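To begin, one chain is listed below as structure tokens, in the form predicted alone.
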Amino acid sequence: MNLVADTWFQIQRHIRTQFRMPVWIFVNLFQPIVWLVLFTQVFKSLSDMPGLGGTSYLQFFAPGVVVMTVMFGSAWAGMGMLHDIDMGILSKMLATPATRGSIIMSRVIASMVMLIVQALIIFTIAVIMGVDLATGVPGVLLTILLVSMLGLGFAAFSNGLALLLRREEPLIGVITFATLPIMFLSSTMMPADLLPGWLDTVRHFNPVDYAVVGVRGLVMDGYIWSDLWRSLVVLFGWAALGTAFGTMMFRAKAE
């Protein structure tokens, strides 16, 4: 029970502080409009290429926009951890009776409470915008599984590589580093049927091509059970290994 009371309270001081720094918010979610908006113009004529049947581009890249807004949120989820290292507070929460594994769950899970909020603001525009969604609000909340389990196990991963690697640079040079070439290596701007041999075949190793598929075919084409599942499965085991190596990490760098 006390694991539960302390990780809601901490919930709510971390929402809190993500509330007091709006301009952060407003960024978090003016990129992935500007893709929803300009990328969907740029590349509106791949409409006619054979790999989309017809369906307009915005209609197939939302739902990669959908995913990229949770990937990109929770990639950068750490640099709160390495906040409050640096401000000492992460010292003084261990010396409080707190349970130590609420410290790293609520940061965790108030990531995900503030990105899945932004999902859902990026999916309202996309519906103004034209975007039709074939499984209606019962897809949203599926969608909604979906990502969640895809930023948990980034989120977590990300708190890990904060308390392993202590500083911001090399931070933000690994998280750099590593999130551009994930979301390229996957369907979320192109058909899986117009890509490269090698690429098709390395998407299939990558939990964001999962969460796309998944969440493509919730929006595009209803429930595909197959899809879902194997997505379902691959973001639980994702959500897990982030997990595992955030709490490892927390056991042996916190202190």
Contents of the next structure:
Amino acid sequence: MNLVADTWFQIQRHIRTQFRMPVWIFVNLFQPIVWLVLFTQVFKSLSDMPGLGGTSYLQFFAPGVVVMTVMFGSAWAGMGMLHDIDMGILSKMLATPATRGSIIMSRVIASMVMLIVQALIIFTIAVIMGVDLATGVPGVLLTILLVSMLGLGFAAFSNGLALLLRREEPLIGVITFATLPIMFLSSTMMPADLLPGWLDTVRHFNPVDYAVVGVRGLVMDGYIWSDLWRSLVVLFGWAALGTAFGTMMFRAKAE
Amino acid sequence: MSVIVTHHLTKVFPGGVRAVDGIDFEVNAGEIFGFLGPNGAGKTTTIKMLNTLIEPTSGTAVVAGFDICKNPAEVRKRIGYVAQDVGVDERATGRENLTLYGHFYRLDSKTIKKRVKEIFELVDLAGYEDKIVSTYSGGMRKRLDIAMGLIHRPEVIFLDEPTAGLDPQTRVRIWDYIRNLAKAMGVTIFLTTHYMEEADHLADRIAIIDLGKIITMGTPDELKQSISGDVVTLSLLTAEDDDHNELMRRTESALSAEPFVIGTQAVGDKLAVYVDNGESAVPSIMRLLAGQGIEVETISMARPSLDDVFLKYTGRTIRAEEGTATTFAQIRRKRIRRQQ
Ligand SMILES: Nc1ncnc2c1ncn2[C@@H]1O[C@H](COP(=O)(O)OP(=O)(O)OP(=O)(O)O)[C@@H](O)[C@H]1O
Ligand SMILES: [Mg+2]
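Mind pulling up the form predicted together with its partner chain next to the form predicted alone we just looked at?
Time for the whole complex; same chain goes first.
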């Protein structure tokens, strides 16, 4: 009970903080739009390629933008924790009876909430731009479930790293270093059939790819349950792994 | 009744630093207990152990009736912690900061609302409840920081260097709030500081800590009385072309040679001379310096301050009891270096 209450009060704090930074909100909403417009322009000629089966690149890429937004957004979630460490907020909190778990959980959930809102906005814009959602609203809900698991894993990892590294520069370094390759080592930008062989193998070890495959299926083809189940299981595993790492770091390093 | 009792409390950090080295003390209910020591003495480490933020390497303590090792959760409910660095959320309002803490201590919303009003008045922040903290001044933030440790009416509140880094005026005001709060709420206060005046001003009892060990403990008066003798402070008349430093050095060496002088110490452009008996020392000093052609501009005599107590006790641990000019100068230099 206390865990739920503490988590709830802190989620309010985190979300309030975000809304007090209008520039941040603007950038986060604007960025996916830029991606949608820019990338579909750059890759316009790809629409004729065999892997796309005649669909537009926008139709192909929109699910990728949703996944990318969630991935990048949650990968940076640890910065908030670092701020609390630097400002002495964390150690002050630890001297209160606040449940330990709520401190990291509220951060991860707050990130999720913000990212789900972003994902919904991207879907809306994509539909306006002409994307056809094969599975409609239920598909969007399933998408939300998939990307939430993906983001939860990343956010928890990021918070754990913040606790481990404790300084801004290394944390920024690690996140920047990790996110781009993680995105390119997947079928986010390119149909899997068009990837070189080694990349097609590597992507099977990448949680982002499972999210992309799952979401893309829902948007383009309908319910392909074999793919969906695999994505769900892997992403639940990823979320559990991230949570375990985050919690472990919190136990060991929070002081 | 004791609110804090420690039993051989010890913390050894990885790498072998004995930050806190087997200390024993008791803090009585309702008193302001000052923990006085230079930088790196082990003050924060002690507070963090008492606050259950870090575990002792050995030994333990009972805080507000519960053992910090066996029952940290119960301890946390009964204490307030105001860290050395201000720990408020600058992107939230004062009320939001306080309310979150109210919830952590399981107070209901009505009680929280009432207490926020009370506490903001107590620390003189009334009217600023709904302003974002980043618009507060440094002193206001510190007051909010202290207020956050009070929302649940703790039995004991820990203040780690509450006025470090604040300007002298703000410092005096914070002192007023702290004293006020002890009176208004009857809360026991455990306070660390490396400002002598602060300990002298606020604390009912003081423990002096250096290199992880308690060197001496008592009321400010007891501690001052523990030093025999007086302090004679004098300033020298410097002619235009005289070298002031050179003159000070000559004066110091002339005085240290005298048997009635325990030690000397430069304090700004004045010279403090520690002597057995002030009344008879003043004329002797005047005579001696006149004989050397050194002119005294002002001279005054005082009972020792806590500063002198500290010097005496740390002097003993840092170096063997010599009481010469060099010892005092070295201690002073060492102290300054540590503060940097
Ligand atoms: N996490 C740590 N790991 C290793 N050594 C530490 C750690 N924290 C403190 N120390 C060492 O322990 C000693 C005591 O530190 P502490 O912070 O308790 O001093 P302090 O009295 O609070 O000093 P200050 O007035 O500077 O705040 C110092 O020598 C410090 O370097
Ligand atoms: Mg300290």
